[in-house]
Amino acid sequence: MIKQRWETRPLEIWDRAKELRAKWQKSIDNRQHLLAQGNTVESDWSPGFEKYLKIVEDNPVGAFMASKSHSFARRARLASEVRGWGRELCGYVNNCWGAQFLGRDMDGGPFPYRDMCVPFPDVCDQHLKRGQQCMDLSPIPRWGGDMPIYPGERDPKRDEEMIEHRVYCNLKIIADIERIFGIEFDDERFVENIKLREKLSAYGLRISQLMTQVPTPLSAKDLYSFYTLGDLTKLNPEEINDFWKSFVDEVQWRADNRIAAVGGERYRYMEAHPPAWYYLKYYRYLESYGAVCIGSQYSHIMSGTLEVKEDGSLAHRDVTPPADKPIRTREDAVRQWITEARGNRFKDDEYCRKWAITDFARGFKADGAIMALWRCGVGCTLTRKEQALRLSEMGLRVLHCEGSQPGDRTDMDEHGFLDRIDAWMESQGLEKLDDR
């Protein structure tokens, strides 16, 4: 049996990620800024206050924690029980939130008490309720957001309607801000980074497209290493366009001299949002059969929301564009940039617009789909199983696994999901390529 049927070679641009991500992190820890928990990826006014203040995220911290120290991230979630917050709470908030009561970041440091709190309005219910925490702590400024959405099809005029909502919660926080803490908005540093996201945007989708081509040059397990670079772990926008043209650049050239990400690919999988951060053994255990995971509508993120064009082609949905009109004010600026943000919401597409995930499957070239059931958050399990018949339906072999959240290791049956795996490979005929 053949083992390898493509070339392949490391990526060249892991380095300058490695580098950035500690750049961010440094930022964090030399508290020259003040630091705001939370995120504002559908109204990303953050660069307005680029002199003054940096975002933190709860997805990338709870993560990396998950997947760097189990040992600390379990001693987290117990500081987290012990005053109250239970196990179905979201495991990134209690790993984040648990470090906070324990006073010290994973590498030993003080942990970085924020100054303020903006949590990221999402459909997962838990979102929100990662502000309590941290507001609890000590007396700090809290906002909240709202993240409207509804099923069917899009009605223009309610569109409307919540935008202007979104415009009017984003602008009070820019001003309440302001008021607080005596900092001043950067109203054309504003205008300047949506511009920047555009381009931003455009390189995602190229990544994604070129994901779709067999071999694929991109696994979804180095997709992950990228993804939140200049999303919700916020750099300089300049540098991370410069980044994200070169990470391009890196796989157009990988496209058109066939590098695999997986040298014996014969079989393409999905998945449905965040994999087992502290379990991501499981993709290359699945190497051993030829299978490469190609991601999910949240791994490529970056690309927002996606569709098989009538040619075969995997473009942007066609959504109504926000009206060309001149950016004379704050409010003009803040409602363009919903309302872009808005038509390329991946969130809408996914749980919203049924066939966007055989849509996905299509353009992907997928065989199959691993959707994860898990307990915590709704934004974690919304549709799954719905998801999981229509991808049954055109033919796919769906295999479904269990477990607390993707950041909390505590009831995943790590042995029992690789035996699921073997079941699931041989139900298809596929032996491991080292076997004889």
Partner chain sequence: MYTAGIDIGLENIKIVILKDASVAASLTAPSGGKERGKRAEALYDEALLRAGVSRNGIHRTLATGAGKFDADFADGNIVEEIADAAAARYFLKDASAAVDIGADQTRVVSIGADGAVTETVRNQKCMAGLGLALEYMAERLDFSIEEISLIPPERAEGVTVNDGCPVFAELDALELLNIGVPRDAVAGAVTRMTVVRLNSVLRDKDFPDRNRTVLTGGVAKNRAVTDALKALSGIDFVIPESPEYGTALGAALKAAD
Given for the second form:
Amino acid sequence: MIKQRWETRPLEIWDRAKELRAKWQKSIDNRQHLLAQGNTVESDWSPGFEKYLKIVEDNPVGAFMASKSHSFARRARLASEVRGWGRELCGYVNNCWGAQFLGRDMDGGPFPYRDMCVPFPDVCDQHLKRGQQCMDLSPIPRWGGDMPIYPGERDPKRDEEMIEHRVYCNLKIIADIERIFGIEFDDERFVENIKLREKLSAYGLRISQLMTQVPTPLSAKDLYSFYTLGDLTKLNPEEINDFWKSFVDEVQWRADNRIAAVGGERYRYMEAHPPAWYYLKYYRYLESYGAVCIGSQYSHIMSGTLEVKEDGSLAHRDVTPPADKPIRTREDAVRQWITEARGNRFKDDEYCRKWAITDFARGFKADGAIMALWRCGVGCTLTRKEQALRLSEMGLRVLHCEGSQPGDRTDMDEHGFLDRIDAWMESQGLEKLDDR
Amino acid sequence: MVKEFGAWPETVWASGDRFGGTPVCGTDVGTTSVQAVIMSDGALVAYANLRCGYDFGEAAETALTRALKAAGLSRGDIKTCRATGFGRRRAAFADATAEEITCHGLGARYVFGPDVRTVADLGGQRTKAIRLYDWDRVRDFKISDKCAAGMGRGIERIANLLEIPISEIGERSLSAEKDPEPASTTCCNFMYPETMGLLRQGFREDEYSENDVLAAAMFTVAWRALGTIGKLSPLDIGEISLDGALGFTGGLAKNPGVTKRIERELGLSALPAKYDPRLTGAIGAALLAERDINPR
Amino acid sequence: MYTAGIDIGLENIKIVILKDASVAASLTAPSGGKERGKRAEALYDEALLRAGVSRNGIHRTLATGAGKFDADFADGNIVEEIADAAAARYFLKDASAAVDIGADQTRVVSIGADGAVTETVRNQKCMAGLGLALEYMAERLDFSIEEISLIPPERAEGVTVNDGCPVFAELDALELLNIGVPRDAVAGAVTRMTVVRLNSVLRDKDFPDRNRTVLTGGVAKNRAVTDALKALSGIDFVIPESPEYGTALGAALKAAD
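Switching forms now, from the form predicted on its own to the form predicted together with the partner chain, please provide the structure.
Once more the chain from above appears, this time first in line as the rest of the complex follows.
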């Protein structure tokens, strides 16, 4: 029997979240839309084409496959491998596009072949390769959504030029799609979406701020069910706005009443990456030690670009433009949207973004960290070891686990991971609270 | 360290029949095992199969000696000899060498009959997949990467750690209660700790029996083999069309835990072998040796 | 007071019975598979016999190692790192690091001033099974483990095997034999590979102190490896006699807490 330190209760908003997700699924099942390979965040212009086009990301498809069907995911990856795509490619990518080669999706239905590709590169191996299998299959139109990045001190002139470049790229993509597919872009809808995104980012920030509290009202595991709902669900702006408002209200109420996500919370750990989607029960295992995950830079991605202030609180980074700037042309709209010169991805470093791993640890009051060393995909392990050393210097105990990739269940050595968790916890003097 | 469980039995055999023609010899010096066969007039007279130590030449020599003894022949009776396999150049007694793919192709037709079109050689270190025309030639082949090598050796290690005889390990894995995922799909050095790790109690509902543990390991080997076999015919791996029948050769051909899983994933049954399939390469070499003295 | 430590490793079971601060008995046997718990129990009874004490005479028994949960006859279990730290302090009063190199796993444990564990490192998967790899390589080269322990890396005379992956290393070794490289040169190359891998794991987090580090585990019996590792890392490891019992000893010490 776990001795509860804090009161807990389940979230009330679960069912609404599930409903929304189901609605989104259905909305792309109808084959009336053109399907695009891409990423909804980087292709935020897509609501402008929403009558005709849907972005279907490969990451969530791959992650979903990883968590729902090992054997189908495995077959998909093999189908990709025997056609020459390396095993070390991202598991998400190989899952999703492997299914393309199989010609069917996880439910047995026909594979939703894409009509175009707008992949975006990133400071990570797999993003550059995303969509290659898709592009390889047939000569569909493809564009490059650039995400320029540079290490070192910020250079305002360079930033300006990078923003120009990205604005140009996106305007061209929109114009090309109009021309090639003969569809009209709805600028009003686009602007509406930008404003919605800014609102959602504010809601997201609130959630992140509330999770810095001890005890945390939400755990990372909870957050996974919500953090993409802003992206994937461009159904009805009012509905989404409404949902997020309710969500924030509920989490605020929990925080005010010190309702914890994990009743035994006595240890807070952070992560660095998408988790092993096929083995989320390790969060439950850690709860038996009274340890709760307060998230990662990845899971807090809804909040936009953050920084930790002098007083330790989280806030939006100052580059976010004021929402009341007038938008008169499509170009204005794109500029409003592209606020960040350098990629706001979560790959490391004081230089790349002003939310370094140590700031994150400080902001969320982390006691420890799990730094996964993934062999491929999603940032690979770029800088993970360096980050671990910096967290170590801060006084956090860091656990490393290894696997292929969050989308690829094999080589995770799940029992070995539990073993390491035991060693990590017990060598910090923490025994299990109950016999799980 | 226990070693006897992973040590598969060495074999010697002789047909005992009278034979005509001129005896020739073929030897396949692999990374892990060596086979020497004596053939005469297209018939198999005798063979020996044993493990390689550090001296490939000596192992080949021993194999030949054992086969000769079983056949009641002496070195002088052998007209000519061909060597193939990883260590073929170390077989000092060979008159010529031949590369393994050709020998496996030729040997496969002998061992499996004329219907064979695809040969999957599942060895101690490497996997080779060979596609044949319906006459005597190799059409295509694929050899496994350096990465994902060592699967056969990996199984020997599992057998020793679990203390289960390697000859039983395959069959027992087919009696698994669970149908576990492969312990790895990348590497045999990841396979063994993850396999052994299944013995650790994870969550209560995750109890693995010994057969389940074996199943996870065998599945790993099978899956990696599919990675090579599948490259021959990159259609939907589930409905892979191998244009005819498949034969397994190499040490793991004797491991139903691996072969049956490959068959299951490919949705077919492999051809039965008329002779010990591990001899395929050596038989192919011997057939080439026969051609040396009887060119067609 | 008698206590007992049972280390069920991936390859071998090690048992140590302590009478206060002295080893009363120590035994080892192969672990095996699912039956390792039963085997550990039988070995435990044998050790008790050797120590001249009954089960009731043992104050407390703690299990550790990969198979710790299989020792249901033990009073409890602890993680290996805690046992390693206790053992290191036993062998060296002010030890600040414990390194254990076994058949499967390599661990580096940082020890604080009060003897508590402050940091832990376990090998990454690419380095799994160093002890096993050495044993299998010795067998392949027809050396006993004692013989291969006497062949220093210098014997390789410039010949190398891949030091990033043990699978590649084995293939390389076979290829060397194939081209006629003598087996002791190959053995030297394999030893060098092992030492290079070990040196890298030592640098994962806290680098162990030159003069205050204890080395245990079966591989610590291999002179060729330990001499070369000392030279390469610059750490003057303190290596106890019968180092394979280190973790079990540590568990027995913790059983007295």
